[in-house]
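Presented as structure tokens, the chain that follows is alone, the form predicted on its own.
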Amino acid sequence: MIDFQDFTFGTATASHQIEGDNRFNQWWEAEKRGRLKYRSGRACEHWKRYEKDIELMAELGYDSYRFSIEWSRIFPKEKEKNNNALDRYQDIIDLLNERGIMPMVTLHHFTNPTWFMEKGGFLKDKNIRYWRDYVETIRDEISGVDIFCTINEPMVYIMNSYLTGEWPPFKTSLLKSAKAEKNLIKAHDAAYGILKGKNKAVGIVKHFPDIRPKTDKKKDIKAADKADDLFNWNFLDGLWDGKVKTPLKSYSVPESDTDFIGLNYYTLHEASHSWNPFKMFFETELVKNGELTLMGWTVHPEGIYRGIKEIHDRYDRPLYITENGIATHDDRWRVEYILKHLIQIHKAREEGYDVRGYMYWSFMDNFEWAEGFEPRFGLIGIDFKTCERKVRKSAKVYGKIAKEKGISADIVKEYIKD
């Protein structure tokens, strides 16, 4: 048996990806002007089913729920607080308190209200303000959690928000790429202090890729530190240190805290050397290494290790695994997948690293961004046209998993085979 005590087991999941029906924030909008190819619609009518779906994660054995509340429910319209929206995250937490189900909310997971879009987002400082009113009625008004997230993965939506332009409001600047990032720890900030008030633990959620230099040239090495400093290191260092440092100029921030890291984990990336100014003169890519997932990812399990490791021995906090996941429609992968990320969380945990849950990602087959419905990450598999579940093999592998608080030598027999 590896032993995995004093831990809990869970699953994630992000609003308007299984809510349905979210009219009110920056991605709808978009969907509805066409600015997507996607819309989530629906998605898995989750709002209206989330009584069954907590039901199910008892009856499967899982003991944590990682899930986002949505802003823009909350507060519609500037100043207009929805206390119906309220009473139902405060449902959703007290079922999952009943059933045994430790909650760990998030507070902001890729999308905000769009009338705070209108005024600039997270672009300019003065609309912390609106921020802090958001958190504050949280703190006030709902009970029952005991662990919070802050921010989720904020570079990856500051890349595709305003570097890239893939995602809502479709930016394509560095400028604007680093207010975001600076206003974003003010953000952390200030929820830290308004949560931590009430004695919370309240850490934020860091996406680490693990980059790697494309080949053992010098300047693709310098390519790859570059690469993983500024996505993987930038935003926590200057959490820390009361200073972040874009690619254009430094910015004073707060000097904040966390209780723990959310470390978000999916796969390999390389990086290059380039000529191009405008690249920072490096480029990162995906590693594209034997059988790949609908995201188009390969599958790196040793990559979760390193990541504790590092971020660990740079922060000395403790760790949640509060995301790992694979869209594919072999259900026998998904539960290998799961099991190698495992043994190599568990190696980590052997070596003394403070790693205290993982969150498989997703409970649910949902709705994921630009790529629409098609990539499945569920253990629970969603008919999208009927919204109804089927529970799929790897949800029940994996409660076991969590009902022993380990995996059996006849699990790993059965579904790892290299």
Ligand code: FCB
Contents of the next structure:
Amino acid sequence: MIDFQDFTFGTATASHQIEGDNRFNQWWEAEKRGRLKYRSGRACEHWKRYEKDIELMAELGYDSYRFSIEWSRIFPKEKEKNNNALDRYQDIIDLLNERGIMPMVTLHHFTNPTWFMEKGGFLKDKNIRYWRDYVETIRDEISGVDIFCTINEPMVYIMNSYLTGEWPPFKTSLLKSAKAEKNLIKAHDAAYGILKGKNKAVGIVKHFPDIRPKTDKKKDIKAADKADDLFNWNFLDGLWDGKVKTPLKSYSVPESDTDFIGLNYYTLHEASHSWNPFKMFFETELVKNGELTLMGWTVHPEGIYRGIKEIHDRYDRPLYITENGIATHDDRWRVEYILKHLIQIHKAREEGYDVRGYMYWSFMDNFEWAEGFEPRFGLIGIDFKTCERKVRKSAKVYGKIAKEKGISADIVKEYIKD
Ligand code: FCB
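Would you generate the structure of this protein in the form predicted together with the ligand, following the form predicted on its own above?
Every component of the complex follows; first up is the chain already shown.
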């Protein structure tokens, strides 16, 4: 048995990707205006079907669930608080607790209310007061949550929204990216202060791709270091020591803290030198080795070990794997993917690294942002015509691991061939 005592096994989702009818955020707005290829529509109808979904999680034996509260549901308009939405989230949390599933709540998972974006969103320092209002509302009106994630993958959000311009508000500006980074650190710090007061564990969730140089030439090695600095360390370092050094500008922010770090890990990138100063003299691309997932990502389990080790060595904070998963139609491959990553996590734990849980992305197939509904990440399959749920075999195998708090030799033998 590969042992995982004192460890939580759960799943992860995000509001806009599963709830359906999330009409008041910038994604819906951009979808409506035809600026994105796909529309989230009713997504998985989780907003209506949450009771059954939670029932399913409990039956399968998962003991934690990371999901996000949709700010734009709580405040669809600047001065309009939606108590029904607060009640619904409370209901979700109560049900989870009743069923012995630890809720882990993300406050910001890529979406903002449209009215907040119209005021400039996180580009403006003074807008942080709206964020504070929202977080205070959660503190005062939601109970039963002991673990909060402030912001999901800030660098992914910043890069896609303000640098490559692929996500709303479709900007391509180094200066805007820098401002958003500075203000998201401030937003994390504000949320940390507000929620920490009530003795909760409050952490940041960081995407941490593995990055390697494309060749062993010095300039590619340097390019990989730069990419690693920018994507993986820049935000956390800024949060830690109060100085954000973006490629364009440096800012002072409050020195902040995080009780844990959520690590989201998926794949491997390669970096190479570029002569283009607008690209900061480096380029990164996805590594296309072996069979690729429906996202076009290669499977590289060793990268999760490196992430755990380096983050832990640098900041000495407990870790949760807040996301890790595969988009595939091949459900056996999903099990193999989970096992191989868990084995890396186990190795890190054996070496003394404090990793407290694993949340598979995702509980169910869902709306994958700019890629729409095709990438199938779910342990639970969704028929998007009817929103019917289908329990995949992987959901059960993962449930067995969760219940036994370990991976039995039989499972390893059946699913790991090399
Ligand atoms: C992460 C996001 C999550 C999901 C997965 C596949 O970057 O946090 O919402 O889209 O990727």
